[in-house]
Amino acid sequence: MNPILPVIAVHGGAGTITRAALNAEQEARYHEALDYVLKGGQAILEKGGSALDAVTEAVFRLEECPLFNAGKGAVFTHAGTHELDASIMDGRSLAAGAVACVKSLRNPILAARRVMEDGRHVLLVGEGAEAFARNAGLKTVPPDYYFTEARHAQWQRALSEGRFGMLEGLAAEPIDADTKMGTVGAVALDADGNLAAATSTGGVTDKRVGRVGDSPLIGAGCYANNRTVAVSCTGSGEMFIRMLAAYDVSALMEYRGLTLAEACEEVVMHKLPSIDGRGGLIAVDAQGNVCLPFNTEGMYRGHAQAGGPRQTAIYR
């Protein structure tokens, strides 16, 4: 029997990302950031670490990078505040943890991981999630920590144009600001054959206070099951919730016998568009196959096997 070759994949959001919108320097910044994120997760897998630790590290790094809409650089709500969501799932045990509508946590993915490890609940929201995280010793930040000029300008445009709650998270000013879906995520398979997935987001620009999208909802924006696949989604959150997109990939594989590529194609290219769902996902199956489909013009993404080269991409 051939040994399992660990693999990790990451994404930093999908949407209208045209070559004309980025100059060479800006494009290089995204590739450099994605490579750095991949490198962290890949290093864990190469040392025999768990898929769970690999996706946690990758999403932690994405949350720390203001180019992406998660953690530092999260988008603004209609009220000019920030509300962040994150989730994580262990494919070995089907344990999961998530937080939503948090306003003071530096790294929501670490809070989601603690919720999962605590085991009492799966999803904590708002003040309760923040109190839980503080008691666990996780870092808190003032509201202005999340601020970036690019996010603020995007929010101002949303207010002036009256598109309440309709704009998606901007990754950087040169990208088409009004059609970028800003979620981040990671999926991985480790040497023990265990899968894991993690997803984090600042949500959508100008969203209503209290809005929750697919990112912290297990089965919608995040899912992992050792029998099938690990999935992290990015896109029009409400549509991914209605379609239970992440779980649907797994269900198509388990119950219909579809391959990873076939299941991803069915969900991203057929089912989601049928309800005007736009975006993409990253997925790795129990055999280490990787699929990174999207039905938009582009998606920030990358993948790497343990010991192999890291590959990053933006456009179709």
Given for the second form:
2 protein chains.
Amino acid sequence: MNPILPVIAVHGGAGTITRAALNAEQEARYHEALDYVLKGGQAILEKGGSALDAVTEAVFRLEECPLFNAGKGAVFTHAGTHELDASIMDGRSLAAGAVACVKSLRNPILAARRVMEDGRHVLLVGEGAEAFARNAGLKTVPPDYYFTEARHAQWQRALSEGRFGMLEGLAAEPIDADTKMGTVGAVALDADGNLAAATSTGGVTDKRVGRVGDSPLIGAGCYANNRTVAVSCTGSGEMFIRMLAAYDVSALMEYRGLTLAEACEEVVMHKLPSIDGRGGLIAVDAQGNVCLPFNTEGMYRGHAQAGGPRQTAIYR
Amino acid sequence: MNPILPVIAVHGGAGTITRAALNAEQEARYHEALDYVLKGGQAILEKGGSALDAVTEAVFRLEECPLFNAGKGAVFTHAGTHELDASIMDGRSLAAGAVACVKSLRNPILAARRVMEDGRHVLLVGEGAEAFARNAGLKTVPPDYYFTEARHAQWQRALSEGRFGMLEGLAAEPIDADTKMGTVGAVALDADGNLAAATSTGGVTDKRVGRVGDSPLIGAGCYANNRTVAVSCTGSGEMFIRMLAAYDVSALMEYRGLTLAEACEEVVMHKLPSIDGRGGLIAVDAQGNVCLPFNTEGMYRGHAQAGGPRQTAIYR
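To complete the pair, please output the form predicted together with another copy of the chain; the form predicted alone was given just before.
Below is the whole assembly, all chains and molecules, this chain first.
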């Protein structure tokens, strides 16, 4: 048997990202950021660290980066506030943790991990989640921490268009940072053969207060199972919830015997589009195969094996 | 082709319900309540109404009944408050709606249905969900509306035992209303061949503030798909989340070709117990077959075809 070659993949959101929407300098910034994120996870895997630690570190870095819609750089709700969601799952035990609708945590992914480690519950929301995270010693931030000029302008445009969290009909627009469905995530396989997945988001611009998308929901936006696959999703969250997109990749592999690539194709190119679900996902299976499919014009993404080159991409 | 015979099934929670725990009078009250709940859904189906309307009415009646842990009669959180969750799914379109962690809505299931009908989002939590429901004209109630002596005593016992929302280790206790995992739900097939599922709960006694279980999570505690099955779950919610219990029944039928009974057996008797998941579910498939499996000592349940007798049960 060949030794397992650890691997990590990350994403920073999918959407209508055309070449016209980003200039060369902006493109370079995204590639640089994705490389830095991958590097953090890769370093952990190269030292024999766990998939769980690798995805935590990668998503932590994505949350810290204002370019991506998670943590710093999160989008605005209809009320002009920020509400963040995150989840993590351990493919070894199927243990999982998640937080949703938190407004004061610097790194929702660390709160999700604490929820998982605590083990009593899987999902905590709102003030209860924040109180739990504070008691666990996690960093809190004032509301204006999340503010970025770019997201504020995006919200103002959404407000003026009466979008109210709707994404429908936007696919036809020529460009658009505004229709990038911002979620970040990471999946990894470690040297022990363990899979893990993590997802974090600020949600969708101009969403209703209290809206929770697929990102913190196990099986929808995040899933990991050593028997099959680790998956993190990004896209029109409501459709990913209704399709159980992340778990569906696993179920198609386990129950129908599809390969990773076939299962991803079925979910992203057939099942999600059947209900107008747009976006993508990143997946790594128990053999270390990686698949990064999306049905939008672009998805910020990257992957790297332990000791291998880091590859990042934006467009098709 | 035979005409479709509409059918409804309901549950009022599963757990360590032994004959010793209920006297004859209490038993009779549960049977009577379940019969009344079934009757409401059955009447809608008999008039040619939709599965969606039937499950909404049945869960509404379960929420109104103080015997069950949903709406009036909801359990207490660790803080002595009440936080309610509910979800609904339409098997025809895979449309879904849910609310979680709401504290002032008389009928969370009606709010879930409004979220689905609104169509913008699938899941709203906390104050955002409450504001949405108020704007939709739904009834609000003061916190003491949910109070029942029985649930208060249950919470006091949990506090004194330092249980804190944990269910582990309680299966061995001889009796126990306290370990009944209270969730309510309904599934139905209507004359047009449409399936629907609805689930509502007060959660688990002494849960952390902000804890959300499987009940409002599509694919975990509630799922409906005309191609396969409608499912509503009750039990140790965290395990049902990790197993995607409701959707898994559907996936096993669709991808592995199992019958309804085989899929239910696999999920309730094998997959859930593999992670110490305890509870049960109710399911009706597209042909009108009904399955009401549970791996606990009892589950409040019932089912009825249009024009047929109403059957209710508590123990194995």
